[in-house]
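In the form predicted on its own, a lone chain appears below as structure tokens.
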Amino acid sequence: MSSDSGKTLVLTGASRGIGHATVKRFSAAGWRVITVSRQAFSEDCPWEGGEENHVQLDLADMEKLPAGIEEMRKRLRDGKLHALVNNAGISPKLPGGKRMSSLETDYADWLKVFNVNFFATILLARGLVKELQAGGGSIVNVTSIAGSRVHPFAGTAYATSKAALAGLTREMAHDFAPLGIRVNAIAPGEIETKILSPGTDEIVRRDIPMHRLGKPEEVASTIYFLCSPQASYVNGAEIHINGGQHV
């Protein structure tokens, strides 16, 4: 049995890409993974016991969030949570998949994006703080390279929500540390998933020194490291996972 057997992770945005890879990485190490998604559990998700460990919750609906947190709490067999990974994120597009700029984003879109990408993060952490403290837990927030530069595909609401999330990670690291809870962030760049935008090849050629896309498994491995004892003195960091695109 793995030394991590018996530990529990709550992961939002687990239905594809980085989320899928993260479930596989933690499951392989013996963790129990409670997944959270606005969709019902998908048969395309290959891990055993996934349906019984899945909570269907739309993080954009703030009124339903308290009940969703209570459902997560009920799934914790010993009242301990060892990691919370806030991976869920949305980025609305214009017709044809075009970037939604600050001139074209209406209030409803701003509100929905910030509810999912920003407010749900801190509300989940606060709602599960006692369980995280009992488990000596770690929080990882998933930001983005779009949070620090204008991106050709990521819309304004998405980009600014990720910039705000980077700032929130710093504040949470300060506030949660006295409770024995570390808080860090990862900022992925261009990762090889099914939702890549047309033109990504040009970004890879022009902007990424390694001249390749990142793999979801590479992101998942960094998340796992941040939740492991090997990262026991890492707090308040934002780790870039982008092949040097940020330099």
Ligand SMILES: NC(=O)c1ccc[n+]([C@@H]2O[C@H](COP(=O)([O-])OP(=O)(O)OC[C@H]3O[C@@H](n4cnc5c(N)ncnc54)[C@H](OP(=O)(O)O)[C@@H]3O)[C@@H](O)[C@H]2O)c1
The other form holds:
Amino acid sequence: MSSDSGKTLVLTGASRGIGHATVKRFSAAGWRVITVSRQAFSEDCPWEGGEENHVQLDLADMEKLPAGIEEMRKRLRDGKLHALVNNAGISPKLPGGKRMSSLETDYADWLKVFNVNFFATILLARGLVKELQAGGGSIVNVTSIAGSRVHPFAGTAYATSKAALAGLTREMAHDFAPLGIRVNAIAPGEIETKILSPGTDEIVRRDIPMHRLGKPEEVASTIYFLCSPQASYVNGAEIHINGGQHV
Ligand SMILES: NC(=O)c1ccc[n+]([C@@H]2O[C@H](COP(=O)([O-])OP(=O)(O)OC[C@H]3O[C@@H](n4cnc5c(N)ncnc54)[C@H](OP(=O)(O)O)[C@@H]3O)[C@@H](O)[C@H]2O)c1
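Next up, the form predicted together with the ligand in place of the form predicted on its own?
The complete assembly is shown below, putting the previous chain first.
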């Protein structure tokens, strides 16, 4: 175990994809990881102590959030939290996998996307602020390349929620830093997970200078860096992890 042993991370959306790789990265460094997602603990993403450190919560259900946050707080043995990673995200599609444009997105769908991808993020951070302050912790919000440019598959609700989350990261970096809490974002491009749509091969060939998908582990390493002492003066950054797709 490394010198990070004894630290605790709250991670939303850990059951697969980027979240699963993030659990593995932090666990390998000796962190305790408290996970949050809608389903019960996933046997597809097992790790030591995973089942008892899992909080089942739908982040779209704003009324249940306060009780869920209380549950997370209860699990912190010493009242200290060293990192919060807001990774859970949804990207709904029209039937047949078609992109939901700004002309077609229902208010109810738009609101649900914002509740999970945006509002839950700030409500969790505010709910756990005392514990983050006690732990000298940091926050990482997971945005997306779709937050800064129109993407062929990402819908409007998703893209605008990620743009708003990038703005929120900036505001939080300003407001939380005086409390000793750094706030940053990572913006993945095309990462090899289930969120990808058919047709991504064409993007990889045409738009990504490195001509390959990113790996969840490559995203997890950047999240880990931002939560480590090596990033002690990094605050308010949004790190692009996309093989150069944004250039
Ligand atoms: N993969 C990419 O290429 C890519 C690119 C850019 C940005 N991102 C961002 O990276 C993050 C992770 O992406 P991913 O591809 O790993 O996603 P994923 O495979 O679809 O996993 C999403 C995770 O979020 C949880 N989740 C979804 N809705 C939830 C809710 N209402 N309440 C609580 N938990 C919820 C899911 O668990 P349950 O089903 O158990 O709830 C799951 O663990 C997202 O924020 C996504 O927008 C991904």
